[in-house]
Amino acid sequence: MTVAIEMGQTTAGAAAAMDLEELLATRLLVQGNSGSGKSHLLRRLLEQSAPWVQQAIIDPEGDFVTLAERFGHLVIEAEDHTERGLQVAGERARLHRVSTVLNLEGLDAENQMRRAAAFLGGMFDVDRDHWYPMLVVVDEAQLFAPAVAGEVSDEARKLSLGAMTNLMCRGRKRGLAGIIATQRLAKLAKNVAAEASNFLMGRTFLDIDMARAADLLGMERRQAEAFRDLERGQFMALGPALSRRPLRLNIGPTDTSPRNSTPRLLPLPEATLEDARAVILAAPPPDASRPQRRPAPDLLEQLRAAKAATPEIRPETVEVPVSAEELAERRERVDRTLRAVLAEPDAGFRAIGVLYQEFVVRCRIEGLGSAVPDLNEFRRMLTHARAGLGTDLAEDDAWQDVSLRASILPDDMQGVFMMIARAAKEGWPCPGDAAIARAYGSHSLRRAQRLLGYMEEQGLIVCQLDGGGRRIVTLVELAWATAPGDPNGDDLPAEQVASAASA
């Protein structure tokens, strides 16, 4: 069954569909300057299509949260979750094909491009079994697929285009549908942009837009004037699901409207210079002026700190008085209760808050009450766990040290740190690509390749291949070493599998 979802009216009144259908395997770009109508022709092609298809929109300047009252959208907003939380947020949202919002407003440049690619790479990297289709829509598409190296990290730029490369390039056998908007052509990175065969182009005035919007549609550099006179709201369509020549089409009306209107005039209020002056040269609030940052320390100083600060910490006093006997016995119903959480088929790969929530209730059910860790503690538990550590072990002083090397990853990574770390103390060959996975919470083996990259290059340990391609990783300083194991195996080494079900 052909889906024809009405756009608009052509310039000479006739109704303006688009094949949903074709629009899910050819893709589509989206080109206007600031006021175009950009958004609006998004907000109509979202709302038509919306009991159809599934979507995913990324939107850095929140102007489409209003789809949710509407349509049932579910709005993520990114500054309150960690790349980890929205990586699996992208993985749930295909299993369980909710439509989102990922709104990633209030971030600076940097953390929208890092929490948009993680997010991004969770939709991508799902199982075969749930590529649904999807329409990925993504606007202002130079920010996140930019042309050239801008203020941002380059670790944060290869990121973000990496994930926008994998969706226009590869997300069509995977499902998924991008629909990419700029303001600037030139802006945006070829590549990406390349890969569309549908194009609805608005208002330009930049010469150099204008000719790279020609070419795209397949006209002739005189004729690129023509976009400067668009009215808003006005595109030239041209693409398989569209036109099979360059149409313009008017945009119709949508149902729901962003939250920041456009501008209007207001009159001016009626008040005296002297009020004037006496409300905007009055005094700060004393508490106005922010304190200026510090420089970062140095990464050896912030170890050598941690370590000397650690003898330091005590637990506070209990005042009521246990026995050793009543902690231990308390301590081994935690760490049961710990691991009957781990052993559910799924649970590495669920967010630390699901899993906490079922521990809290675990304990209560075990009658532990106030002796339930608090989510800081579990954390460490769990990364604990997750590596095969004893307590005996976590406590030995040479794992201390470990402790602190680790303290400087990201907290989803520390657990795999550390999983490394016990192999190589014990001398068991390094963990298989796969379990390194695992560990992390992922299915993805690249993943896995691009942690051990990412500690390699923070100078916590070195990677080595042997004659036989089998992976030997050494740690820093410790001169641990693992023994040389196969990067495409699938299990955990014998020992350390005996030793994490005990532990």
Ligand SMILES: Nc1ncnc2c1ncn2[C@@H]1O[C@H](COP(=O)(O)OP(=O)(O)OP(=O)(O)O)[C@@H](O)[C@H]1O
Given for the second form:
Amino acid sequence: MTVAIEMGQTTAGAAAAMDLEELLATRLLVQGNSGSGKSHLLRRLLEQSAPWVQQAIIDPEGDFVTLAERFGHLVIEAEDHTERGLQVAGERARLHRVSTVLNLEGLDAENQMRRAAAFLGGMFDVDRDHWYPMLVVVDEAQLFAPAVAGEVSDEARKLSLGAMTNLMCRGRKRGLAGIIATQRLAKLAKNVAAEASNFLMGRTFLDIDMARAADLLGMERRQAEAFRDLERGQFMALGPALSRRPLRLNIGPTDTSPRNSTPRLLPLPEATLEDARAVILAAPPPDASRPQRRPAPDLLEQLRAAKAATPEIRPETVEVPVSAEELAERRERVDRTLRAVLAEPDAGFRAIGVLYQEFVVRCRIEGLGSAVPDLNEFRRMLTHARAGLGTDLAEDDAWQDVSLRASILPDDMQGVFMMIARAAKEGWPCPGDAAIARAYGSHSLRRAQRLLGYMEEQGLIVCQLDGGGRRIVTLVELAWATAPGDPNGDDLPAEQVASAASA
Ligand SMILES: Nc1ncnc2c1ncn2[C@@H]1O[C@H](COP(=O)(O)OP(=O)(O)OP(=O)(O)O)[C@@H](O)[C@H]1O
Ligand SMILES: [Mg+2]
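Moving on from the form predicted on its own, please list the structure of the form predicted in complex with the named molecule.
The complete assembly is shown below, putting the previous chain first.
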């Protein structure tokens, strides 16, 4: 059986495939300057081969943790474990044949090297009975196998270079197929690069890297000049698993995206900050205690549970108010006042300014004169209330994540996003256009549709229609999806109405 991994298309338009069995018997080196598309290429390769073969990814930037959601990789936060713990984890991952992402984000160079070495060592040293084939991907390989000594200790460098040399030179017999990517070939230890027999060469600017690439590929240096003209996502392929002659190809799209994607341009907030100087330059709050570290969980347990692994959410620091009771009581009265304002017929369609004035008056009547939320706070509360959200959600970790995502949208869209998010979280039917328009303070159904389109463009949601023309909205990254809902249905699903009423 041969398994062909589709990497993309040749510049002539033919499918460009990689022979997985051949790859497992050899090794692959990917090089290209920053932004040439190496990590994208690795992701494509990992996604396409995930159903066929076990994988381990040494991930210095935490780029690949998003593979977990779709493909069930176990994410190991290297920060949380000792070297010994990671070595054992490497062994166990092979024993149990679980695909893993070793997230080294946040560690200094010395610790990245030590921990990657420990994990690779564990995989390498496993008993002969467990030498099943697997792909071992190392992104930014020059960090782990540097050509020259850097500022890290000699010991760390020796450990890491040793592990990388083992992977690339002696790994094959043990079933480990090394796939390494680097920005700068000239910065990668020569003996590690030299073992690769498959190459994907991306855009390269520096002469010294080009010369190294030409030497490795057995090309004339003049020929290697072509690497300068490659576009992002374009690579020159050569090797037994790829092509017998240098072949230019475009890497195809991926299903998942890196967690740290390129920043997008976002509209600036519409409301102007009344006193920018006072807000920005206010005295810093007293040093909040650092978030408590989660205790390191037992790795074997984790490995067993790996298939059910869900994305991790770090605990947030919670500021404890000085007089919690008093605040809670005041908050309750403010909430009650807001509900009263919103209970007015047509409240959903009145301008925020008008609603706010009425709210302020009622607050004064309630004796809340000094504690009236300002307009921005009012906007936020309104957003929540219109989305039918109770305060219980504020405690929910996954929900914090939703609020964070919502914050990239203009204020007045956040409520709609959260209303949909709520439906998706609970698996309720997707709200109809009329309900969406109302939450946006509008009668226009077209506007509701445009709103969804905008959120989709921002990469927050994906909208689909099922066979019956009913709409399903999926929240990107969280992978929560609404049940199918009729876009022309004239009101919120019953569950959401009930929840809004009790909010
Ligand atoms: N084939 C492709 N199709 C579409 N987008 C791509 C493709 N290749 C890369 N990109 C996009 O280009 C940007 C840079 O790609 P990528 O992060 O893979 O570069 P890189 O070579 O890993 O850079 P670095 O060395 O800085 O990590 C990313 O936003 C990525 O999504
Ligand atoms: Mg990269």
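A quick note: this is a predicted structure, and the numbers were derived from the prediction, not measured. By rigid core we mean the largest C-alpha set that fits within 1.5 Å across both forms. Numbering follows the first chain given and starts at 1.
In the core-superposed comparison between the two forms, N33 has its Cα shifted by less than 2 Å.
Relative to the superposed core, T82 undergoes a Cα shift smaller than 2 Å between the two forms. Comparing the forms between the two forms on their rigid core, the Cα displacement of A328 reaches 2 Å or more.
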